[in-house]
Ligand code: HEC
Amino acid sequence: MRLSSCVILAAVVALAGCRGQTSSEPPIVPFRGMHEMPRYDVQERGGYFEDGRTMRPEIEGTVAREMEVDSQIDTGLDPEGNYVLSVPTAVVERGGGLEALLRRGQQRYDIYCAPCHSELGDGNGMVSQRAAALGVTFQAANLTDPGFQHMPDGRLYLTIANGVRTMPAYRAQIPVQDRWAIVAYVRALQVARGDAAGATADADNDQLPAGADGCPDQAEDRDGFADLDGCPDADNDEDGLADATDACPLSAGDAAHGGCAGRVSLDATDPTIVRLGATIKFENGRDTLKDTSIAILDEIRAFLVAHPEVVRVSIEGHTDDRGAASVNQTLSERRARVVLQWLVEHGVAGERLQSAGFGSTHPRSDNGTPEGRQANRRVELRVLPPPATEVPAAAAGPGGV
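Using the sequence just given, produce the structure of the chain by itself, in the form predicted alone.
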């Protein structure tokens, strides 16, 4: 006990004696390369990398922590560089539905936007009023004007993020999800003609506030097709066949195929393979279905309903070989489960389905080309043999037990 106390005291004295002292020896650090790496300014050249560039592009197949992986949600632009026309469906889903998203948007709007644009969106907020009282030339934009009503949602989103003219950028203050929530609420204000209370009212009790409800006096029918417009649909896919007689009410088809497009069938040479005439697509790096996938999923559902002899089906996910094998394996499993869940939610018996993921271990094409990698990112359906029927012991024949 006395020895340990002496050691501790000696260490304290030694450390105290180092204070204020200088040394010509380099400090002791665990990773010297990182400690001694010089600081470079933007676009400055350096010798650390062979190409002399200090600014590095993102490593392919990776994203920064907490980074939004959907470029349309993050930038407000579609793949062609045009403004996104409406709030992305994934944003509404993340927000807990349109009603919850609008209420969140109203809260954020009142904090960041109402001081200038007013609670009604008419541009006569307290800042504008104070400017007028001081004789300063300033007038916030009237968000209910027709020019803003016809502006794409993506442009409104980017205006919040980057600012415009006298309006500062709010990128640092308002997260991505909240920017879209504000855009949704601004649209509701416009529809309600500046009536803040009316923008979030829900007279028909379909969980769609009046400001975003195309039919405020008719409840949405919630059938998985255009459920955010607020209007019931007798012919969801507008193919001329009423939903009641349409085998594929979520995807346009023709009468010859019962309202389907006829893109799902058993392979003529291998009846264990379900041929799909379209790809089931997901958001990049995620297990979120793209809207364009609903049509083919609807046809798969109709095929399974029309073919009860197909007793069991395996839904199998695959990826390309980019990224870590473990990540690809998990992603393929999750995507297959999402397809299974969609089919169950739309009327296919769960006992007929099973899901599996194979990562990049079953490539269909060459992973060395973009086209090959795209072909390898897929979900396939395979028919399984019916489960074996156990033979009762009494019927097992002579000698049966």
Contents of the next structure:
Amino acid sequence: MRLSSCVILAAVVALAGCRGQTSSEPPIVPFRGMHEMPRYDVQERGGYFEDGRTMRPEIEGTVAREMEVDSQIDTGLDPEGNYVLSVPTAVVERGGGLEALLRRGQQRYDIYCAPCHSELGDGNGMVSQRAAALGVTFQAANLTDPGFQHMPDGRLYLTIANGVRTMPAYRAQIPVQDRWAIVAYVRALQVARGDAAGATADADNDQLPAGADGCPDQAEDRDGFADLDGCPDADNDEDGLADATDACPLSAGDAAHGGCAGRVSLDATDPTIVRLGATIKFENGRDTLKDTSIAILDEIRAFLVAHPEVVRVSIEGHTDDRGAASVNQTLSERRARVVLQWLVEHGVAGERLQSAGFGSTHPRSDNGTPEGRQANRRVELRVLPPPATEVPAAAAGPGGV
Ligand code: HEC
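Please supply the coordinates for the form predicted in complex with this ligand, as a counterpart to the form predicted alone shown previously.
Below: every chain and molecule of the assembly, starting with the one above.
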């Protein structure tokens, strides 16, 4: 009984407060913390951290899970700030090849772009038509116009991300990979001149749809050189020697060296050193080969093919002394490994090769100057003695180890 009368009393007291009038008295607040939460306003200065910022900036070098690590893919700009000229190869690889990427692009285009630009890309999609009927000026661009054919792929990519004038931005709706897929498809549409069916046909059966095939009637030769442009290349390095008769089809050379430039040789005084005559270059801080390195790798391959007596070779990576030793160590190992993989992929027997990394522990030059550091960042090839089993028994003397 007592409990219920307490409840009733409390209710009466509470209701007595609600008299339908405004009051200038401070309200009675039982749990103050729920009403007055301490908080910061946007951009407000705070006293908790020394720098006065209330939001912590991202820690340098960290990448959020959903962020794109490759800045060219993310921003559509190269390191100099120019538009990327063509869809990055990494995007094509992630997309499962060009054909798969184009199909994805077509599908995304039909969802996100066709309403305004139409399925043919001529700019007369439903929204444009409706705007015209209502007398509103809203005409999407004709993407097959010659002017847009010369637009760099990076700019097309950024147009999708950021919009342009009256076209809205699709950054939030279309993730990075799909934006590039759409770019690839728009290219296909342009080549096929608005013929959406023709853009994905493949008359020469080289797995490159007409829209992305520079030579829709000639099959690509897929020899590891310019295999995405759709045109066969009979003389990749354009040195006048057809690939079939060229020992170095990826590096220009002359007939005297069988089509190679003759840069790779055994050192005259120390035959355990393979002289390269050129540097194998990588992207800064990464284990990705620069395109310009392919020629020298091709010569190394040709050298190994022509010299079976060089039974085993050690591929050794070195860095300069900047940065953490552990990072340099792994980087040098990975780079040496990448060279090994390239050679194996291009026909050198894996048993003949081994790779190792030495970080910055074996400098060749002074790490104090930029030129010295440059010389220290290198991949070297050393000839190893043949495996022990092949050493003739007589060679192991009585006092041998
Ligand atoms: C809501 C309608 C609409 C959608 C959807 C749309 N666009 Fe546009 N787009 C426009 C309009 C309108 C223009 C012309 C803008 C202007 O010049 O004022 C335009 C212009 C462009 C241009 C020319 C840019 C330039 O520099 O002149 C490109 C390229 C383009 N769009 C690509 C795309 C792609 C790719 C998609 C799909 C992801 C897309 N658009 C989706 C309306 C749209």
